[in-house]
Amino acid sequence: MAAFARNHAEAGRRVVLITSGGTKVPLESRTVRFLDNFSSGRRGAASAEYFIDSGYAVIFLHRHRSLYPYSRMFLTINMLDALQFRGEEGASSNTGEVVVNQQVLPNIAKVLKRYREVKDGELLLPIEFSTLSEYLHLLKAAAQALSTIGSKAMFYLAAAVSDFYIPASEMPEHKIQSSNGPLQLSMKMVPKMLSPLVKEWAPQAFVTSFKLETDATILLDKARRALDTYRHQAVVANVLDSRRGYVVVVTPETQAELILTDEDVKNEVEIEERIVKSIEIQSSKNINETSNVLS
């Protein structure tokens, strides 16, 4: 990651750390019951698409089988479907062409050809986690890593993160037994990762982090919260019914709220195109502030 980053901020790139998707919280040692949450990864996975559109390169740090850039699109086709073998009757079955079926995987030409461009270019670095610990441990890693390439680097914090978690050496080794009865749990809080990645870890950054609540009256008050606690750039405010054609970014000094339209439903727009358009104004809006006070 420290390569990564400072390979394309010598070549004039900004650099941004995208987290995406959930987190698996543990029960036992040796796994067989966690707890999880609804995250698919769909926000991430699309706005690290939209940053490099933008000129970035990215760090993806996502959850495993998590949604993933350009391929996300065709998640709910069987790609069994999609592929057709051509070869000779009567000849062996390992011979012969596989052929893609462009109906069933439309725009995957244009989808495919943009990928190998990014993947040619080396501006996506994906990096895997699993469990909550794995993630905190990266995340920690990977802010060190871009702290190299100060205010070139973004933390666009899109990962859905458990609150609560049980320590190791309070989890017990082996399966939970049903047959002990109705299971209770005591779960600590997750140590906040924001305040030392914002004043410590990558204190030249940019940092984005991502408020959702199913109770839209609290929503920007904890958004506003956020802010002042840990005193990082923005704050994605959005709720869980109506994540996906409205949300309100919230800075110190502004409040927008972005909006889809019936007709860019129908013009396919995404909200993360949106979202990454005003993160990337706030971002440099930011650089230019600090470098006029430093000159």
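Mind pulling up the form predicted together with a further copy of the same chain next to the form predicted on its own we just looked at?
A lone chain is what you will see next.
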């Protein structure tokens, strides 16, 4: 991660660490049962694409098998329904070429081309986690790797991280037996990583966290409180039911509502494009202000 960051920074690129997907919190050390957080990884994967389009290099720290940039287009289809034998009638199927039916996947050529450009340009570094503790370790390592490039680093913490866990010392080794009767779980609080991230690990970076609530009435208050507590740069606040069409980007001084209109939806505009643009503008302001202070 450090080499990736350094190389891109030297080439004049900014580097963003995107976290994406939910975290798995085991209830047993040989894990059969676990606590999880709702997240397909869609927001992180889409945002990665828009950051790359804006000239960033991306470290994509994502939950194993959550959505992935570019290939996320395959999520809603069975791939076998999108394939056909070339010249179906003629050749024997067993030896024939298999081609993508572009009526089923109309964007495939464009997406494949872009995926390859990004791969050839080494603009995307994928890193996987499954459990909460893997996530926490990797986030710390990433933060320290990115601290070497100072204000050229950005954190975009879109992963849905559990607030609760069971310490290894309190976890049973084996599968919890249902014959023992109802289950009482006592879960500890997960330490907030935002605090050391902002203060110690990468103090010059621009940090964006995400706040997902189901209750819209407490959302903005919680976003403001997070900024006050952790002293980072931005919170993207959203409500579960409307998260794909409405978010508020909150910074210590500003508050911007981003809304997809019906027209946007028809044109397949994704709200992540707007979020990334908004965050980019905020971070450029910050870099300019820092330069002004220093000059």
